[in-house]
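To begin, one chain is listed below as structure tokens, in the form predicted alone.
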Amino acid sequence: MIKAILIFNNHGKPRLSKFYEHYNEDTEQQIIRETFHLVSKRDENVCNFLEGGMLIGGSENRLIYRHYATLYFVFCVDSSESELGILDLIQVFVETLDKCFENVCELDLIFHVDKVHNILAEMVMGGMVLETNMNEIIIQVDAQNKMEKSETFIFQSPRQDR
């Protein structure tokens, strides 16, 4: 099961945090700091799997991450998840973001956080992987975007019955 999904930049600023277990806000912030410290001090040429920090469950959980440009994508998972499967999921997530935002960058995650959460919700819900097919994810996100645009049009149109 996926315990948390974290995205932060090279300076440790969180750009997305999604926890699938309840923690109070202070603990979540400590987990983010500890995770950044564990992941950022590793060399680029080492394995992308490591034991979770003490706050996220220690050796019972693992951190699986990828570093793209200025962003770290980190999934905290328990022992039932496949490391290679999660690495593939991270790849699908990044490629989906790239297609939805046309060459995604850190600013897209900041200014379109709702859309990023919607994409993530199409892939993972309640800590369980729902969808790994990028085309299916994009179809659902596009359908949601069309629905939002039509609702915006309806609410912005002047009433005709007056």
The other form holds:
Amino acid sequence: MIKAILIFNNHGKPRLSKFYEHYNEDTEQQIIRETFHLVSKRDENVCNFLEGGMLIGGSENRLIYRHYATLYFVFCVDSSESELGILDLIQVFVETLDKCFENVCELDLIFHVDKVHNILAEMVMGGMVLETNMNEIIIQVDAQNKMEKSETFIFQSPRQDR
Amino acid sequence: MPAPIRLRELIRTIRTARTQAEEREMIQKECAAIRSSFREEDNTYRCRNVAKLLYMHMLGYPAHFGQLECLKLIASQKFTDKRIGYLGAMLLLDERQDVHLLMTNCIKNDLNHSTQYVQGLALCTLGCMGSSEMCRDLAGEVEKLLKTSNSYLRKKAALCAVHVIRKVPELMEMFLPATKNLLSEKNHGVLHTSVVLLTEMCERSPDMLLHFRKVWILVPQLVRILKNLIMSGYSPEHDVSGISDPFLQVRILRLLRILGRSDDDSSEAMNDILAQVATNTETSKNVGNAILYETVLTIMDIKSESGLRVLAINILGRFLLNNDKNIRYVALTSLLKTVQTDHNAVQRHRSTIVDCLKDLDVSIKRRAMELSFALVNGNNIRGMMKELLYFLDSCDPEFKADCASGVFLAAEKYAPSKRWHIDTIMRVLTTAGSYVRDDSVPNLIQLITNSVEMHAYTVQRLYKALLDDISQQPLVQVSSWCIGEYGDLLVSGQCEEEEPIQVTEDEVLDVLEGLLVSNLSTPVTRGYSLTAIMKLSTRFSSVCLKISSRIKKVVSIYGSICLKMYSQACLTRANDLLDLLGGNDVVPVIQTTLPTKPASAGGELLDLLGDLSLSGGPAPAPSVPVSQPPFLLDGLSSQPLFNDISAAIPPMTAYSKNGLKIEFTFERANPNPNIAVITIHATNTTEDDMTEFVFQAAVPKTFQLQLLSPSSNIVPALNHGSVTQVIRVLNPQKQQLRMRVKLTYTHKGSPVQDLAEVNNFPPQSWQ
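Switching forms now, from the form predicted alone to the form predicted in complex with its partner chain, please provide the structure.
Starting with the chain above, the whole complex follows.
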């Protein structure tokens, strides 16, 4: 099971945080800080797996991360997930974001964090992997976005582009 | 009221903030605006406001006032509203709030909505944060959706079912009929989530597992699906780097593992496919390796035939040589899991594993170290130990403690000879001595005691090590103990194993005295060295008077402080000490030769302790009855010592407030004039006791501070007693002594804390 998915930049600023287990607000922020601290210390050419920090379950859980340009994508998982499989999953996630946003960069994630949540919701549900086929995910996300757009047109409410 | 700003406007504004305080201000302003907008029950802009709230929540600001608004959004007819509402529910709500129960009805309606995306949202939210009550209420709806032909909904329903089963395990039975047809789906998304559901059911319930194995005979079905994936050739839909849906392959392999575990029939049914996957998978990319990794884990876990197991371990061996660090990491992890059951097969890769000790990556080094220790046996102990000791020399401090312990354990189990064992221990103590665990010292002492024929060799080597370096406390402690016990062997030059060294009794005492004086020695170490000196006073037979005058000088300086340390740290040793002093019957603490002149040695020692116990009073009779130990020690702890020296430095009042008064009295620790020994006396003039009294002190960087244990934590009321504590301050640069003190205590039931600066130290205390 995936316990949490975190995206933060090189300075530790959170760009997306999704927890699949319950922690209170303070603990969530502490986990983000602790994870950033652990991950940012790592060299570029070491392996992408770490033991989880104390707040998120310690040595029972692992942090699997990938560093893309200015962003760290960190998945915190327990022992039932395959480490190499999760690495591939992160790759699929980032490639999907790339397709949806066209050459995605950090700014896209900053200004469209709700869209990123929607894409993620089509991939991981309740801490478990839902769909790994990039095209399938994009089709679903596009269809739902279209629905939103059509509503704004019909009901003449403020532009859905919030 | 003007329209609330858009989310991206807010984000843009927040990004212009240059300080945390500015950001906080902007957020607070916006929160206020959002709150008033919520109060006005504005339907049009609600979703915009909640979106902003979620953004602020991510940054770490409180957002609970938006929880009810999420519910209103969920209840709305618009998809846009529902989408944000459900997202908000997942981010802001959890089972601990009652609010989430109100969602149940909405979710129920949405599960039956005409639009599949709305149904999807409901399933998603229920599957993420549904409580047990909600799951119970809605399980029926989920089960219905599990049977739908809509693959988009079916896959979500499967994962939602997993969540329901986790929350309410009794409901598992309910989903059984619906799962029957899941594996005949063509859609990979559904297949994937179905396998996850089946896995969850098998892991939770042994009955279910049996059912799947024997009644439904799942294994052939899974094997067939896997085979199709491998043989199907290129399929653009599911291709990832040339492999067809590796995620699904990995999932199936995992389920096969569970089904095949401890079951011969199932294991046999999957042998062929496992061999096929193991040999045909392309290993150039991570995806291929992920599949191979899963295959290896499955082979090792089920009842596979030995040929297959060897194949698996060889794959892991190949992984170890891979350039990719991640692959090496998973290989080491897997080998660690299998080393118990397939020890010989893993041994074949020992040299590769030992090479990994030199890797730069910390995670890999740690696993290589654990695995290396697991591989040590009687045959390879010498070679392995060489590598491990080399690793101990050069590794990071975080590994040293574990490595040292591992070396000790391995040496104990497989040491080929006693001399090798002691050499190995010496090597560890000298290279990583400060990281050795505290309990190793008594264990090592035990070991050395038992190796009777090695005593001379051991004490000689430890003595030589002490000459080089006295900073590593465990080494120093073991060495002091040995010298105390076998000092006679050392001086008599009896070593057989190597060239005996020439050492005089004076030199030995020099070394031990050096330990007492050194700032590097902890109180425990000082205790060990003092004991050693005491023991030697009875073993070193030559010129007893000359030696004992040196010892007298040493003890007079350190004895009081050390004995005080004894009373807290080392009561048994203190009792031994008293036995020694107990008069004419010297109780043999020592196992070997009895001293030749016990009486005089005992008497002189008695005299010098007699001097200390009563400062200025008459010396006690030589035979201090042994039954009085508490008096001897307690008496020392609360009286000012060395009255003649302390007269030169006047006492001072360091703190006086709210009835608590703290006085400092000074001694100078001879022969090191850089150490000032301060005794604090805390008294209480109020009518109530001050309990849980803790005194803490801090000094500027150029000083070093050592705080010994206090006499108690209760400062009795109305000056009925005092709490004393000793502080030792090292002031090598002879700078003006300044101190900051922190006092915490409980008075009349409430906690009190105070910080104060102490600047009025008399110049004699630091000059």
